[in-house]
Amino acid sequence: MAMETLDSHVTTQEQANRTGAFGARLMRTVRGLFNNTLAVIASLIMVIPVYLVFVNALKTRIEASSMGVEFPTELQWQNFYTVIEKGKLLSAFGNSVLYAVTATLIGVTLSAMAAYVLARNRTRFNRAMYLLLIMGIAVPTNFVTLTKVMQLTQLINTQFGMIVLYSASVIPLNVFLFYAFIQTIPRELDEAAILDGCSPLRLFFSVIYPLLTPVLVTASVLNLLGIWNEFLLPLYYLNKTAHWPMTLAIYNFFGQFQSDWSLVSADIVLTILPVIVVYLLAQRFILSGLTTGAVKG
């Protein structure tokens, strides 16, 4: 009798375990389907506008007037040549490359140097400076004051002035990324380099700077993409069309050809294509750099 009761208890326990395991698998499956559904919806929200722009850039003016999702009856590659010629995109592309690359190099280098000093000398003053710098991530820009500064320094409506503005705009985020990463680098490296006779600049650029490669790549790519897509700063501080970047060129082009959505779409494609290419090529570096900073910081 006791054996039968024990066997019955064991059988009941096994059934309960199977039921619990089945319920856990079912919950995991439902959660996975829900997450995948959200990912698909988010992807469609991102992809559909880009798809519409690419498709309508290859249509005639009449076909593109409705901005439909259907494929064009005949590919109109000449739309891109028209846009490049009438929109002056070659000079605008050169300006965007100049602004993005130069400002990124300056901003990343200065941010890394500042973060190194603030992370290695953790006084109250340096802590306050660090908090003041990273406030720039969230605090909006005061364009009235900035305009006065640009006028006083005679940097308004100049390419050099735009490079200075772009470089300054990326410093808060860069310092935030570098600061946490530098804290993970052992101080013993600094002490060994100093004992070997390294000057402060040589210590930073020969020892510390190469170790920052993961976060350097991440910050550089994010800066490049952000500067390339920036619209307000050149709109406010550039009046000469010869100094306009791609964002202002497309804005001006839209004002002239807003009735022809095939040309407007072609202009948008030529503007966003470099961004898409850079992001696709550097995606793994962005993810690895952010992950490394998050884990080590």
Given for the second form:
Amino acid sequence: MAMETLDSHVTTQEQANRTGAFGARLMRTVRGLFNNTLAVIASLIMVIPVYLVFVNALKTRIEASSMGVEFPTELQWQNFYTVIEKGKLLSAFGNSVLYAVTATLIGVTLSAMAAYVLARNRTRFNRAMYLLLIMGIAVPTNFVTLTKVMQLTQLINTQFGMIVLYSASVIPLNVFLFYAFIQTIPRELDEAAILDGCSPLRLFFSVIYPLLTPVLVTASVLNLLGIWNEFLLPLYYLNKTAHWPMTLAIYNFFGQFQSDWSLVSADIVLTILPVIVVYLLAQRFILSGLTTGAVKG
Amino acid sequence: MIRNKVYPFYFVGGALLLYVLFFVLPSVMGLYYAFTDWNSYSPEVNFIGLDNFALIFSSSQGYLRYISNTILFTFATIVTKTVIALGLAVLLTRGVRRLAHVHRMLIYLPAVLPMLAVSLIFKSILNPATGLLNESLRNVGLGFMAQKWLVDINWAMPSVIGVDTWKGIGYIMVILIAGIEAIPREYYEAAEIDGASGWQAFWRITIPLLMPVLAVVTVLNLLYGLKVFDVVFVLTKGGPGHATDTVYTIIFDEFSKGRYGVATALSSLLFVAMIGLGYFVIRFMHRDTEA
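Having seen the form predicted on its own, I'd like the form predicted together with the partner chain now, please.
Every chain and every other molecule in the complex is listed next, the one we just looked at coming first.
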């Protein structure tokens, strides 16, 4: 049997060599060219809209009115200055950084601690708690009654309230990511540390936490980007301009200046530039976070 | 006994408290307020039985349409994103060697951008008079294909679906690529030796072995689609007419009008529907931690 397949394989190979070596090579080149062209077109379709805002941000109002792909005749750097001033972007930028950074720190730390205990001490109750927590990945938020909770806790329209909300919002995904990762850390480490007289807190923060670094980075980057890009929560719960993050500021800026695409583009550039930088630097971590759980099961 | 000391429950306390207070509690409260006339005009909240649901399910109101819009959007984006992303994933793993990772990086880029910014950019691109899309169509002699994308009642929904697809493909593609790379190379080599064409290898090897990943991707798209808000809100505000309104945009609308009871009823409906779906998600995503 094995010999037979081997033989037939050799003959087909020989035939191909004799009759169609040139044809086959031509075919392969054409197909390669076709595939590469397809890939380039796909990449262009994804990049052109992003490129559009970058060039139009540097045009005059008239030039940018059609949001074309041409380069600006003269670079209008002052557009950025104008939007920062008119769109009150300095405070919005500060707010976005404040929300994203603090909520990520809180969300990541609390989730890691929770996932650690839930993964290590698997009682029936803990298992139920784990499922309850990661249910949040799927289940929609009731924004209407959440308003009531925000009022009762006096958190509505406050920056602190926003931070707490964002921290809570990242918990389900974080717990899911950490829970899977913690299972790969040997339990013997815990035992050794306990025998050496470590308290649970010390054990977690000085032994386990450093070992979580890869997944901590992944979760942090995903949280930072997620919170930076979020639009719905501030739309519901912040009415003071001074508390607005970038997303809300640019949405309102658009409402006022929608006839001036050069300014709107400059505004968009300032919002997405930090995202693109983080993406380029932390690509590896973002991708590993996305594929956890989805693949390999 | 000892375990509870080494792994104390207060470690879980912080995360659990925040999550329960801000996400579980509102959902549970919603199940009560859905049966009330809670609104912004009067401080009184009265129990009104099924009135809110009667309103939502009556054919004279628009709600059924918003629900069907949401389902249509969800179904359409599941199909478009999965099909295109699968094509690109195969192309970048098997068709293209050179610069494959650069293509991957560029195609994934829109996925990390804020939906708000993406929607604003496409508001310009899809402008009927000056937008890049119609301009380009006219320049290459395909002017007859130019449409009033976001303004035309028949084109608004497909346009929104298109923009959402553009942003979403990269994410799905990356997951599918990871799935394809997990398939042992030997299978393809063996198939090639047996004289199978690339097309046959795709249908007989890639698709069957990718099924679990395709299922996960479908669930992710499903969960996203049912909760869609940003792209609709920014591109069309639910218009023209109510052609693109979805459950989440209408909840926001009712909320802004102060009709909290109806908004909560809608939210609770979605909640109950998605609890069921959530159960399946957990079963899917949880497989690998089971062992």
